[in-house]
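Here you get one chain, nothing else, as structure tokens; it is the form predicted on its own.
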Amino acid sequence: MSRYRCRSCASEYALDERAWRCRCGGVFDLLFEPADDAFAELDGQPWSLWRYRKALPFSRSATGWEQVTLGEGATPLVPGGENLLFKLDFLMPSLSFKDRGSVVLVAKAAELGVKRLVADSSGNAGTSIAAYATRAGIEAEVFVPAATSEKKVAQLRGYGATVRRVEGTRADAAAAAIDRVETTGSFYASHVYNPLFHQGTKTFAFELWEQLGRSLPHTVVLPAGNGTLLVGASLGFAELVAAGLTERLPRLVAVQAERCAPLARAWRLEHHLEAGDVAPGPPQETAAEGIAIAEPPRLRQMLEIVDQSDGEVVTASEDGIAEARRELAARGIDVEPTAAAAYAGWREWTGAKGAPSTVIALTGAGLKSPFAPTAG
């Protein structure tokens, strides 16, 4: 049976205790191992992330997910240049990769009998959780920073969620949500703290492996704020290695916005590199609002993941993010700035040439953010 385990003190909690963090303050991992035959009979399975349901924390007899799913997953890979592919992970029901984690988290919450949940988000996670909560018949209350784009707020309300706009930063919204959880006893559907979310985002790795002929690229580039895709993808790649289906992890490159880059700063300091171009202290405003996380709770875990893959943490400038978004749009791919940041970081890091096989995750649709292309 699946259980939460604290990364700091190794205390364990049953899922039905509805704990969101250890009493010691540590964050949780999920104790769970995929079935031995999780990848043995994929032919004929529906082309959605539920083709990997034997690798997800549900019993084989569980069917509740069938009432929650919207067919999420199975996002395409498209060429981006020599040795470069884009995984269009924004082509999901709520228009962001967060649907991978949300559907697993909400389906499990429904299995546990949850009737009301609280979430916090800069937009994409909240809208995604709200979409699946309404399908599961669960009431959702979502806390967002006051500056969250109107399109994302409208989407939240369209799904029937109660929206609480909080003055201040993304961290202020999270603090307000936690206070609400502690005063009401609601289930905290946190994409940051609850490792069930990572059980969904790990399917990104499984899909890449299948789409590339049961092999993996040399490098995978991911935007990183709270690290939900970085942590999940790394878990998925590790499970493929453990199952003997690939021999190595891909190199993971985490991209942050230059104006809010706590992970990049910590990385450079730990590796005795110059950190002068990464702003210390409070975050500055950035177009990449989805990764503008000043104090990610899983920062240490994220650093370990990048190290274990012999990866890198890089940053994207504001001008680079805007340019990358325009270039992607000119190729017919309209993404929000947070997704464009991954491409911008890769371009600034590699000079956009001479890189081995690389996949860049494009994680959020451009429809969610205003976009003013250059004239002409």
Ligand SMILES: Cc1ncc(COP(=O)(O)O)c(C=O)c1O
The other form holds:
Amino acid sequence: MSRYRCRSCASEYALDERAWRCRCGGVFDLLFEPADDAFAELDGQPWSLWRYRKALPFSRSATGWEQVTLGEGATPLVPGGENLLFKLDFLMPSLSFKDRGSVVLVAKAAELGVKRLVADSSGNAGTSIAAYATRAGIEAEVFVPAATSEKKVAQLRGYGATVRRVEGTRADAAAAAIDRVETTGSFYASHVYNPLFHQGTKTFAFELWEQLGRSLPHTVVLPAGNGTLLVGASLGFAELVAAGLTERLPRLVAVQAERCAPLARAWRLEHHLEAGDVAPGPPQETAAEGIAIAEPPRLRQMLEIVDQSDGEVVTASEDGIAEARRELAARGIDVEPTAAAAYAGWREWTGAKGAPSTVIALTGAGLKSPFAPTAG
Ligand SMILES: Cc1ncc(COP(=O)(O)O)c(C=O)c1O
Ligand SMILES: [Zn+2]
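Given the form predicted on its own above, produce the structure of the same protein in the form predicted together with the ligand.
The complete assembly is shown below, putting the previous chain first.
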């Protein structure tokens, strides 16, 4: 059975203790290694992320996930330009990449006998958790900042979740959720703290490897707020390396909105670079609501991951995000601003030319937010 291990003090916890972080305040990793034959015989496996189930923390005989899955994963990889591919990771049951992590977290919660869960979110993680919770017969209560897009709130209600809109920031919504967990004993289905979520998002890496003929791109660009895709993708790439299936990790380029860029700021400081266009002072509002995370609890881990991959943290301006969204839509791909930020960051970073083979993760569907809210 897999266990949680604190990244700060190495204390271990059984999953059924339902701890969401260590007594010392540290965040958890999951102690788990994929089966030796995890990537053998993929032919004939389901065309969803469950084709990699031997690399996921479920016992071989476990079948509970079959009642929870909605066929998530297996998203298209389409041409985006010279040496450039887009991974359409918003083509998921709840319309964002979060379904990768949610299905694994909720299937495991169901296995642990959870009946009620609490989540907090800027929108997509909450809607995704709510979708799988209702499918698994688990009651969901989701805390979101009051400013969250109406369509995400409507989606949450559609899935039957109890929605708690919290005045203030994303951090205020998290604090309200944690308070609820502590007073009610509900399971905290946190995509930020619970490393089971990364077990799901790591399948992004496995899919890329399979879709590229069992090889990896030079660079992967992804939006990062709390880092569920960044952490998960890097874990997936590391597991492919450990299995001897590839030699090199792709360079991971994390994109933040210029107006809320704690990771970019920390990365530039660490590398003795100028703050550049990262806004000084407190974070400001950005159209990229999914990555507007002022104090990500896994900041240090995210920095380590970017550095281990020889990657970078780059930023996208508000105009760049709006323009990137329009340009993608004009090419038939309508994504929400948070997802467009990845493309915008890449364009601002490379000048949109001359980069080696690159995959950009497009993580959230356009239908979730009004079109081009920052367009003039
Ligand atoms: C569409 C979209 N992309 C990217 C992200 C960033 O994910 P994370 O905060 O886990 O880094 C989010 C988070 O909500 C999102 O909704
Ligand atoms: Zn600890």
